[in-house]
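The chain below stands alone and is given as structure tokens, in the form predicted alone.
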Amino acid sequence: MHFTLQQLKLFEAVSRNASYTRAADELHLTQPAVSIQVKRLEEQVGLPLFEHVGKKIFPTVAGKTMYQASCDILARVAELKNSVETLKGEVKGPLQLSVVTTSKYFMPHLLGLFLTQYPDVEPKLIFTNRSKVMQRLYNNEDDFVVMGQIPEDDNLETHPFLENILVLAAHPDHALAKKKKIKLEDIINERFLVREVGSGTRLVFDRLLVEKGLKLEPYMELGSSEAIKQGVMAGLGLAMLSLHSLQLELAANKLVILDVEGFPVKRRWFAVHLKGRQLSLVARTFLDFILAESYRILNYDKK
């Protein structure tokens, strides 16, 4: 068989995404270009690698075997490239990261400054929800991921690098905006905007309520911290949000932080990867950079 690494890369992406279109989008190619290369790979193998059931595609037995082999080959090629770059001592090449959406308020700043020092690094930064970050973590698809709530799993290597300060935010004209030492149980009947079940912020808030023996009926459940922030600014309700996401709004007096007992809640951001994963020189250098420099660069009020 005379297949190419590019064909294996395209086939792996189609298999993982169960879609030619999503694979093409991921690799910045056209869908016909991906289809042609996968078809040529099938011709080399001499067996169909996918079967169509309705509008969905599924790997055949040969496809499953080829997928495992593709993953092994591509991983070994990546390891070889990393080893060569390490021997050269050059911080250059790809950097693949997946991060939860709330970290979009600080990760681009960290990455941007890192790139001023290492302009030959080729970053790919994926912002998505916690469940997808977890999926990518366990599939070993990234150099490492960034999240606020990590699972209890001895197979993970975790690196805390920044405080995640969670506050209760309100519209400046809210009746509670100027009150002091508000008890959480006194505001549980206020309208609250919350993230979807499973998000890191929602997990923290739900655990806090359980610890206090309180129950909250959300007024709205929204799919992003940005949507929740906009809702609070529109006067729709209160919300627990990361201080990282509120800097501009607080400075412009679009939001206020409520003085609620037990708040702010201080957690940590973590860089996470599977134990045993050999980080490339680029990934190790960026990890060391955020561990050492994140507080100085961001310089947020840590009250």
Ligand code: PGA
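Definition used throughout: the rigid core is the maximal C-alpha set that superposes within 1.5 Å between two forms. Residue numbers count along the first chain shown, from 1. The shown structure was predicted, so the numbers you read here are calculated from the model rather than taken from an experiment. Compared with the form predicted in complex with ligand PGA:
- Annotation for Leu113: C-alpha shift under 2 angstroms between these two forms, rigid core superposed.
- Remark: with the core as the superposition reference, the CA shift of Leu291 between these two forms stays below 2 Å.
- In this overlay on the rigid core, Pro59 has a C-alpha that sits 2 Å or more away from its partner position between these two forms.
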Contents of the next structure:
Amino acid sequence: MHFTLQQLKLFEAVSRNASYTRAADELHLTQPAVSIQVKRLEEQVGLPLFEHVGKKIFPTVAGKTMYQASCDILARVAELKNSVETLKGEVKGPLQLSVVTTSKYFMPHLLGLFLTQYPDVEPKLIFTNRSKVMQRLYNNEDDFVVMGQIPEDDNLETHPFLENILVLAAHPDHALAKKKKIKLEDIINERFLVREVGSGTRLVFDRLLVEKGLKLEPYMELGSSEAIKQGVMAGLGLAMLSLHSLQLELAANKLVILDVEGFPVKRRWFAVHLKGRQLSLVARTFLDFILAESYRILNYDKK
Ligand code: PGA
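Complement to the form predicted alone: the form predicted in complex with ligand PGA:
After this comes the whole thing, all chains and molecules, with the earlier chain placed first.
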């Protein structure tokens, strides 16, 4: 079988996305360029790798076997690349991270500064919710992941760094805005906007309610903190959000933090990877960088 790594890479992307178009978008190629290469790979294998049913594609048995092998080969090649860079002692090459959506308010800033010091690092940051980050963590798909709520698991290596302060936010004209020492049980029937199940923020909120023996009927469930924040600013309801996400809006008096007993809830952010994972020099250097520098870079030590 004569095939190239590039063909495996394209095939892997098509399989994972179950679509030629999405794979082509992801790899910044045209759709015909991707399908030609996958076709060549099929010719080499001598078996069809996908079945076309209507507009959808499904892997054949050979396709599934090929997918597993492609993942293994591509992961080994990435490791090899990293080992070579490590041997050379150069902080360059790929840095693959998955981070929870809420960290979009600080991770780009940390990465931005890191890249000014190490411009040859090729970062790839996937922002997704906690449950998908967990999936990627256990599939060992990233150098490390960043999340707030870590599972109890001895097979994980966890490195706490910044604080994650969770507050209850409201529109400045809300009836509760100026009230002091509000009890959560007294406002449980207010309209609450919550994140989707699978989000770490939602997990913390649900656990808090269980601890207090409270039951809340969410008024709206929205798939992003940004959407929830807009909802709060539009006066749709109250929401628990990370303080990281509210800096600009608080400064502009677009929303306020309610004085609710038990709040703020203080959590940490963690960089996490499977125990025993050999971090590349790039990943090790970035991890050390965020552990040592994040408070200073984000000016949190002055607040
Ligand atoms: P989320 O995760 O962005 O999925 O809500 C936040 C967290 O892990 O605390």
